[in-house]
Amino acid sequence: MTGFAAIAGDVNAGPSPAGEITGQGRVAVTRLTLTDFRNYAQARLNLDARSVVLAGANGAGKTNILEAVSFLAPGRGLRRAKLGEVTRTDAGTEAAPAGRSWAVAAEVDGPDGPVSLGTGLDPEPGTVRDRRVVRVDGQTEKAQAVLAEHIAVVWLTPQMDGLFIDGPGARRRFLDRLVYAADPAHAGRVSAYEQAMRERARLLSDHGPGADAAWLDALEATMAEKGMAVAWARRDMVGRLAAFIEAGAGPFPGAVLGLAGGPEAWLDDMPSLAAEEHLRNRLAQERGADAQDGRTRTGPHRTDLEVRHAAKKREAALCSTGEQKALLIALVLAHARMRAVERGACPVLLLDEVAAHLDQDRRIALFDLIDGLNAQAWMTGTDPELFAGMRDRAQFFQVADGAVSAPETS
């Protein structure tokens, strides 16, 4: 177990959390166009660099717009949806007509100037396989990872409110999203590790520990190489993030972070190559037990992100619902600040229903912190009055039944 204290020692070489924010470049979506996306046949938002408030009734499509923005970055978006699930369906049907695709296009203004980004579903004729296409300034790219060169996106949704009481998998995915924002190649390493793990599990299930040794050796070598790279990246992220989350921000509490359950602790005691060899040896030794149990006992797929309320010295899972929400916001803000200091620009923040359960003081503090980060934040809510503190700092839109109104001018 890496634990809380061990991680704190890794942050000394990183940038100061008090690093300068004012005057940094802002990354902002200045135009967003949706085509056959969720409940939108067509929608277009013309924007400036300020934050965005989307107000409307539940089910109107506010979160769908945030999801569209999340697809401007690598990954599966804030709902982790399959590509085909995003396509708009015809009224009264549960599935989109065969061959219909969806698209999200945007103009993004960043420190290096404006860029046109586009992504969407490209069904492959004659197959059941869906492919995501990515274009930058009109040129089709081979991999979606190129999007990270132009925009980083971090989100907070109501579904994440149970992060600290859910299973380790939810916290692991949350941590991996933070890593992706800084290192898009992390997604490929996680995918390669998990694919090799599934292949090994299938081989052990079908043939037991006496299966083809050369094949098992090759799969375990991949798991060891990719797995320890994943572990190192997670450990590095937690170590850097610790410096920005420990003190908290305004009324949002500080937190102490740690990792448990995975091989990250090995990196405290041995170099990366030795840790990789250690994981490979453990996997070979545990073939029999893994075959019997039907699971892989050791590896970064068992890692858990631990969070403790710094002032109260209490595990997040034992904190009140309000404290857990404040801790989650503090984590997202700390990551945004870390990115701003390290990269000179804050990620675009997608904050779904973020104000609904905050008192007025915390709402105002949140808006002030967003301004201090020089961030473009996209926020949703049923009551626009919850965002009165952003009236002169954001552009407001009304969302209703798959349509978005022009921003208010008052």
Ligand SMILES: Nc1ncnc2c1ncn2[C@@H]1O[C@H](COP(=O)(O)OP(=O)(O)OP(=O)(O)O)[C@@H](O)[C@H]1O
Second form
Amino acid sequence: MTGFAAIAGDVNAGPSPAGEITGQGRVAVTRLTLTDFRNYAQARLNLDARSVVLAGANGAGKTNILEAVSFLAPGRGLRRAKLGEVTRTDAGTEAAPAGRSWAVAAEVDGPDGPVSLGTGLDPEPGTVRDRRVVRVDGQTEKAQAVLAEHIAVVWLTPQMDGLFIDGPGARRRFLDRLVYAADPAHAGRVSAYEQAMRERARLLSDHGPGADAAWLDALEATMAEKGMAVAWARRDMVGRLAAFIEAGAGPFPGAVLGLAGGPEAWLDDMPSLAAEEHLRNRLAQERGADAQDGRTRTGPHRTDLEVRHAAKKREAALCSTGEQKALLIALVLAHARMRAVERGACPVLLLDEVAAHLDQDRRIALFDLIDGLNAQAWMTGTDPELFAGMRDRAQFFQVADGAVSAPETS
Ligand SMILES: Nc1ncnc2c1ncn2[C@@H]1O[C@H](COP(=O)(O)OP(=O)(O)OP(=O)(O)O)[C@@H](O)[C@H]1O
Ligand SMILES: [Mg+2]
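Structure of the form predicted together with this ligand, please, following the form predicted alone?
Below: every chain and molecule of the assembly, starting with the one above.
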């Protein structure tokens, strides 16, 4: 145990993994209403703070409900969908009829007490791009980021099974999501950086390295400022998470995290301002080369999250399928535990089809860990029997053809 404290102390003076999970109570969704959301015309779940089990056949609408919960946090939701795709379409049609737009409303027991959250596709026509509206206690808010004051949501989906084998982009996005579950401003930094990068690339492709120098200077200054802020926040997250992830939890293995390929490592050797200056100089020097091959060779858009299985001392991509899945669960649980200790409130966990891949012992261990975190977890599966170990600790729903009901026996 002493090792823990020492590591936590080195990385960050913040809370250690041995810290108590105290806090008011559990952050939980206590009512969820969907309107014209994917295959639901209208659905309502009345809930208490316990975890939620959704059982039903393939295609019934289980993941759609998790996606609806994911829209209670800022961002694009767990499918990274275009907003317009989410609106319910009629059978045999590809687009929703004019005038129909999706909405999700929820009552949430947040860290500061109960709050009503509402979000959906802006029904006002005339905007060029689809816009997501956000309401908190009935007041329309300008920025989605305010949602993060009331709820954080983290998810694991079957699409993430290949995370350690896929390209670095998916791992980078996974890390960025962990960062902005704790620091909502991170999303804005990432998109400001990417927007400046795209504009610089367009300028270089249209006019070559001799393009308007003042314009390029300004874009590169933005990229350097936002980019190093992104890098700093990622490095800080990985540093804080290290102490929580290194030992693992129950049957879920420990991991060692690292960042490679981007400018995060510069921050080991120089202060932030110097690193910002360094990135700006690099971008200026590389205009010619970047123009030539139509890419941006340096910056935080190149960063990869490296994950190693601590006990096996092996990189995650070389671990077995089951080990990779267990590592991913371990990462999400470690992050949840870190947030619970830091903030006294655990994110809501969306675990899509996670139970089916675990043997009985691991499944029970997962349920126990979720309870220990004081988390509301939403879990799906085709067979409710998978969740027998959760019988008294969760509320069960049956999902069929776009309707949700509490089963007669649970
Ligand atoms: N915009 C939409 N309008 C109407 N239906 C939609 C829309 N988008 C998706 N669907 C449908 O919703 C249905 C349920 O999808 P969902 O992914 O929630 O199923 P699931 O219960 O998670 O199934 P599985 O067990 O296979 O993962 C699918 O048949 C899908 O085609
Ligand atoms: Mg599904």
